[in-house]
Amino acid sequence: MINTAVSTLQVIMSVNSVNIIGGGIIGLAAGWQLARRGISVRIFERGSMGRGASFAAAGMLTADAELGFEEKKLYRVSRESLGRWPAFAHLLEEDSGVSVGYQDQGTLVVANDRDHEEALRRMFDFQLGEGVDVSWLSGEEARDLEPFLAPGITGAVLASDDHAVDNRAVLEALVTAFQRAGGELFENSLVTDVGPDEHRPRIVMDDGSDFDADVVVIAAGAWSNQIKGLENGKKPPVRPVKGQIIELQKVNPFDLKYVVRGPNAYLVPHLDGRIMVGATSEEMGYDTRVTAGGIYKILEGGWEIVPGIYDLSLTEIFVGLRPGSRDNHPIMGFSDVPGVYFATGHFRHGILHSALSAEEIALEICESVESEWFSDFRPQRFA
């Protein structure tokens, strides 16, 4: 292993096999990219593949709209991943035969009173200063673009480069593409322990069986720090952040076109007629209960900016546990534990970051090339 004071990369002369813990979008996407390179890959998921936080997401690819004052490092990676998404989606559709519902219509960030308009204007000025391609719209201009916005919208920012995807279709496509590439899936398979080893790290299942490989990737989302075998201080510092989100079904003449973000909710229309409205962000541990207060907050926030949702059918409610790291940024790269690679902590950006993360994980593991895109997100920053 190279001295971690110089590099975080573990040089593994020949990688032929990888075990991935976690069947969310990061684990599946990385597994697909590794399998395409001829690596023998097994993915172990504690529940059903792709049915965790990735399934409960809305599918936004909103790098520009979500740039905040303290997120310059994160934005750099988000913007790069957004740029890779069209090619990523096209290749995934080719490999799987599944359409992933990619949409490039842009995102509207709206203000519905003067106070929110002032805050949005400050953010807009900051984004312009960072070179982001955003446009300011009056309330009237915003409604001309998206007629279903509320009459009280006073101003908006259009992030035309931000896109959206059907995250559930992406997960379905990844499962298919991964298996077609020769990967093995193990559902309802709880990994309890990791046995670090420089040459053949192993994982131990709850039934006592074990599997070894050249590399173990921990991509278990909010459960990444629950796996035993890693010493205290060397586990990925990840916690669950609860998110409640609702699904509505479009009924004519309602026909929302743009992703709309407001002060208290966002709405994401999909090609199959679903409208996702979300989402709460709650520090509630592993609590996955649907709560009246959470759903009320989402519906009220959505109705304030797009009142036409009032008459739509509420078809389903989902709860996901986002993996939030100590600084809410991803944890990417070989850990200080021999043979163990971390790919977790994506918090609210797992769907957006999956295009970049999958390709760069495969690069690091297969070619021992240190990705400069992960330089600010190494596990060693928490030492």
Given for the second form:
Protein chains: 2
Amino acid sequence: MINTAVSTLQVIMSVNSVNIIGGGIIGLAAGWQLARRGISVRIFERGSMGRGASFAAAGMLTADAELGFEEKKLYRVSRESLGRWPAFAHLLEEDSGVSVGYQDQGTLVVANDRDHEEALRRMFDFQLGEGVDVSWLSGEEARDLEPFLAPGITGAVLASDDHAVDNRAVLEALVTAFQRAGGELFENSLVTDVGPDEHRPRIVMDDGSDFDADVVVIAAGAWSNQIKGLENGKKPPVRPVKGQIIELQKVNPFDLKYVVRGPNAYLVPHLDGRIMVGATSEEMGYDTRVTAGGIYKILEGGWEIVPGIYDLSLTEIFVGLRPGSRDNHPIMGFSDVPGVYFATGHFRHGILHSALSAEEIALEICESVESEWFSDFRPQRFA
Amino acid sequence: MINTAVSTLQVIMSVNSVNIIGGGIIGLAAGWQLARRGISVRIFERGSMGRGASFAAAGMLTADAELGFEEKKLYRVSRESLGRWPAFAHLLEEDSGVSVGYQDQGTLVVANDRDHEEALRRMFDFQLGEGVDVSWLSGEEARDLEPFLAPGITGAVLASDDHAVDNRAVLEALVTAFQRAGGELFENSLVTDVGPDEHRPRIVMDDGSDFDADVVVIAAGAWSNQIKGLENGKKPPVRPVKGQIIELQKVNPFDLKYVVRGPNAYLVPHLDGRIMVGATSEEMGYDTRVTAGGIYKILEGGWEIVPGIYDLSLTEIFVGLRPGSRDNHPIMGFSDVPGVYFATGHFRHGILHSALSAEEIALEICESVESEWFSDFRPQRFA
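In place of the form predicted on its own, the structure of the form predicted together with a further copy of the same chain is requested.
Starting with the chain above, the whole complex follows.
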């Protein structure tokens, strides 16, 4: 399906300026990396910076626990980005002065009945075969690590390398670091059109104003195919995949240390006492309604693996629209439109992939090298 | 337990002025009725008018469906108030110009398994014996009336006389009608102290200012025992009973006509498309946190009887603190402190009882008659 032989490298002599459409984690992280290299970067965001799917995310950095059958190509890149995250977080904190709440305690994937345990065991064997650092725990061993797990947990996989980060703090840090590096932010700025103009890509805003630059990066998430100017067949084939997620607040004596993933929900504890519990995955177009059923299923899925959430405060409900591509893999690289670069389709993995994506985007644009990490994710595979 | 022989009538010659502590449905409704009789009335509310438990209510007027064993004394008054509601609503709409969304379609009490059906049948037989207008429906007959009931509903009781009202509209109407009748509202006005002063009750505010009147009505709901000046033993013995409730919004093609009560939740459809689903009943002191478990249980309880709520928008979550007395019955009448009248402890029945309570409070205060409707609810029964 995926043609890795297509060379998509566009040699643009001496890139000095980049316009990025989309102020989510991919746009902001790429903008920061580009600005650090001395490029003049503008980011245009239709709403507020970092308030879309990146904000509604839980903050899991779980490459290993998420490795499923038939996902080896994605895993290779997820694992690499996971490995880069500690240094990425460190540099971001240095550049911004903002702590990003990085946590390295690991992830527990739990099963609470015979069927789920069998499925988890098969996944575990597969992951072991792939060389992933996972270990099998009995229910009792799992509860020794995490006492608030449900008594009915029959088995668990500990993925020690799977970490977590406070995605909201990351977004805040990126906004600061990007601006400190000289980048310019444009909020409430809707780009309606993009197209080549005397061989330089030009973007047009909904108020008619326009901006040109050497390169335009389309990192507009689920809205990446809403921009005119790219004819059909040249738009990135992304669709919105709705996710509802809830925010709880720890109340003593409840505590949770590990990220816990169950059959129907996951829980991600953060250093500030928040616990994100999510998430639905719904094909509902651009619908952003909170629904009774979505919240019911998340609460049930969380409660069945960590019943102690019952008494916690429910402080917020968020809805995000993830950008899912036709094969649910990212879409990375220069498109067939001169100077127009796609960086979208990260689906459920935007936070995890942002470290690698930002660095590789900057490399490809600034140094005209072809990143081997994006070889399976080129826009041209959908041609 | 309840001594109905105590006469609590205080003969106050010529009442011209009343201060009411509490701007919930009881305080506002009583204030309106008193002001209509030409009394000079002030209402003091610690927060915003009508934003406490009265606002968080669902709007059910269900005397019949709620009639349980051992609740005959409460039922007698509930039934009388239910009977007065149509005229009360009509007069309120006339006085205010605000529509209060009165609905007379009835209530369906449903059972969704053998055990609940047996319990419902026993209650039905008891209600029939008491002369209540209820009829038994098979699951199929119930679904003919209300097609969105769950397929698993095995039986239902239709209480045709049990109605509903838009409690928020009622509160808004009362605020308008009270002011049109000459009443004065004081918001964000915390009364800290009450006591007799030269035989006239005087209230003291937290800023030190004070007001006197011929009579003070304490209608401060769950906060009615927080007012100083009434010594121990003379305070109304109320406690807060926390209720969490959610607001859904109808989405086509879903519809719901009847109030539906199941074993673990009820649903109250309103004319503007809202559906209130509630409610928890928690002994948590003055805790007003929304909790994961509270919302989970409400959603589960609603979903199991009307599964079509799954796709509805969840638009708001409310928490109210109901005033529960020591025996969970209202506390109505003059206290042992001269000129101080209690009107609190309405627990889960404040909206339903407000029609009767307001009229009888006005009678007792203005005309020095002793309402027979309050004979079981006197403050002195706790002495």
